[in-house]
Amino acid sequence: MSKVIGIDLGTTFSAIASLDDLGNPEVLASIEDNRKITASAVYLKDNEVIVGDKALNYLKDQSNNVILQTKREMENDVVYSTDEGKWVTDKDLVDAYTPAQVSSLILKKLKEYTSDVKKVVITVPAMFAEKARQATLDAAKIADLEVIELINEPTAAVLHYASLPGVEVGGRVMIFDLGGGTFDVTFAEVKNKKVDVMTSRGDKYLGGRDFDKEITKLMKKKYFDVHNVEIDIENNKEYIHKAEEVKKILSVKDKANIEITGPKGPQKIEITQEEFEESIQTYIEKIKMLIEEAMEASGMNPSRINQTLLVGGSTRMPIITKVLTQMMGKPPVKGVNVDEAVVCGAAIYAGLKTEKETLSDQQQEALKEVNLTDVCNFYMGTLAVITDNHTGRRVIANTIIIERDTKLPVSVTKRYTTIAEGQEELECNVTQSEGPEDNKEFVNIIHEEMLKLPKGRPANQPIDITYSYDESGKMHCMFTDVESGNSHEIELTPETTATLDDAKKQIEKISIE
């Protein structure tokens, strides 16, 4: 019988979850300290590394080699320098790794938790950009694992809540997922275990590590106003990790108190829950935007809305539950950890995707009824050439090909011409944007090739453009001359397998404790 395995890849925190014999998901808990909850830390010196929250201990005296939040690096082309104790763009530096690297650590961590883990799903935002999702990709390559497919967080918690035999879910559901560096919000209808996602909003650089950067201006605020002294530690690692626990004891407590050091020596100093909403308004200001995005697009209202289910550990502050209840008109669903909700939605849908024949009858029938429709989270375009309406002129413009929220799986051809006589080639890009832009500046272009066309031929010959993106969000685009058949496909990989095979093997040099 096949092990089917999920993986929730966090920013602060990450976990593993396997489907037991009778089909239900099972958070694994690590060998060590038998936590099922592992934080995403990596503390890296000298070819030796460590995983998990004992990487924490080094924070004070070490920070420079503790690494953390790599998750929000994902798309970026930089490389974390233990050196300087930050993430650069110098990528020649030695001692220096890639947000995949640096997340394939993590993800061999986690592999340890259980035996011959091989094939895996692991969730990404709602909102990761295509390069992101292929750089998840890429850490799973280095940690020696076959990624069956990546799904949305929000998603794969939909699937947890609607799977549980002791939670009722149905009808219009919004999955509000606020964890510690991403935020999504996602409407979906669910009928018994038939879940069919509608949209999805968020916010990338939205999360817990933000908050927890509000509580550490207050620290140096209160600082200040006893012994009129600035200390920097808004970016000290040590701080924001204290800073961190500061928030937790908030979403219990009313206060919280803490020691600061500083150049007058230390302080004790007291934060009280009050203080720490009113630092995070505006960060709440831009949730309750994205939820009536979210809501618009949809075609919502929160009288239409018959559950708010929550996902990720940020939820538990009590300000989430007060704008959540008076936005919706009713409180949020309770009684679910929701620390796990992603990762065993991971494990349940990795089982939907597994061989049938592998799974234990058991697993079948368990898995019998459940049913995934997400979509796409993106417009995804080509540049071209168009007669602008005002000007006359021809100018380069983003020209959409496939529809944000469109059902996933969904492929779109779209017919284009040349636009010279004697035209030999064709640039062949892709662009994603989060809005229906038109103007290139406002979208990223995620990859760009040539496609060589055949020698004299006048004007205007038709060239068809194909997208096609799967359940998981992997697209492929093909780029076809009708008349000679020549076509060049797209694989949207950003790094070279050579690439990925020194990546690997510079880690496999690393112990892991």
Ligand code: AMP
Given for the second form:
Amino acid sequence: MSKVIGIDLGTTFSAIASLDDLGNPEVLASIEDNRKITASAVYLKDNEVIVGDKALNYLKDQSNNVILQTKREMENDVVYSTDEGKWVTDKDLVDAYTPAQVSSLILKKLKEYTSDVKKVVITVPAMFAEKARQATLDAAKIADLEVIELINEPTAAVLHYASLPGVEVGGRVMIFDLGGGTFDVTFAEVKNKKVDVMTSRGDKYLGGRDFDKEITKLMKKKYFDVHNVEIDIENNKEYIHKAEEVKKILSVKDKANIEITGPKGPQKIEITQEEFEESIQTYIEKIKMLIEEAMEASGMNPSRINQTLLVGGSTRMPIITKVLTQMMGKPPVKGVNVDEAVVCGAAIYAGLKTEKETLSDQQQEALKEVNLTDVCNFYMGTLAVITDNHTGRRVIANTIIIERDTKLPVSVTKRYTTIAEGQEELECNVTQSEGPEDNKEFVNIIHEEMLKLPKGRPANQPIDITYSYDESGKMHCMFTDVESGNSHEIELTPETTATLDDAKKQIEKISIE
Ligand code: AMP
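Please show me the structure of the same protein in the form predicted together with the ligand, now that we have looked at it in the form predicted alone.
What follows is the entire complex, opening with the chain shown before.
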């Protein structure tokens, strides 16, 4: 029987959990080192692959072959070149790997921690764009995993918090999720094991790695102050690894002393917590702004929020507790393993979405009261010709079909019309934006396709556009020519099956250690 599995595919760490016989999530440990979190690091050389903490050992001598932070590239059209040691846009390179392929190697590794892993729930940041979600699904396909559903990370975490026996979570809660590469803040209403997400805001490029980078800048300055020579923090991945160590020390001590090696030999330096906190002020201000934005969007204020729940390794930094206590008027809830909350929630959700017959009686009992509703985290729309209110001219603008924060599942149909006499083609665009934009320059066009229309008709033929999210959180877009009844469903998957097959073959050639 295949197991009920949740996977947290993180920027810096990943984890896999299954539901035990009693219906409780259990994070599975690596067979090699018995650790429950695995570095999302991949060492790739010729046909050899090493995934996890061991890959980090190669940072010193073969750093070009170590791929880090793949998750940050999931929405980009890039490949990793081991020759250049970075992500590049030249798709014709041989022996180069897409973000989906590299992620598939991490998924394959996690799969090894237990047997019979076939169907899984995978977590993604709330602010992950459609393209990055699709790339995550591609990664799963390459790793031979069937994805029951993707779930937003903060949503998974609150599901875990709500199901914990020892922690009293209820009322309106804020889920503060600061990981290695991304930041999400979510407001939800929790009643027993029922979770209703109200809104999420976030930044998919704000996380622990950015704080590490600021520490490397401090390291560079301090080395320069002594030797008048700069260390190469941009191209030597080892410095960033060292910076992470410093950051972790500064979570428990007010200063960290380390030795760094540079062109003039090794040098002992000291970095204080105060210096570090000052260096990340811009990020802290951004975090505060996003919390304010999310509060405004959900009509909340600190006095209406019962609890702040922490998720993600970076919430261990003392400055986070300080800022949240100050903003919310009370300290965040402590005592839950912030590294495991997301993956545990994913396993619970996998249980909810698995056919009942495959669950044991105890598992069914444990999940009986668990319920979840999530929202759409973007405005989804299409480009259309409209009359500009100010100039009276006809212009192409973005029009919104599904509003942000609409409860899922949802299906919305809007009527448009053709614009020209004898129009034989319709340009179908699907757009995504964080704000209610009408300017086409400020939206992401996630799909463009031409649709053929019947010949010889006058202008103003009705076209119905329906956007819907199915139960699995996947978006469907249907363009229907009302008069002829011809409808066309747009396939949002970026990789065709043929490309995916090739991607899979390339990955199958290399062996994982
Ligand atoms: P996650 O994506 O939730 O696994 O979080 C990973 C991030 O948490 C990485 O950037 C880590 O460096 C960071 N992290 C883990 N432990 C600590 C700590 N003790 N202090 C500060 N940051 C930490």
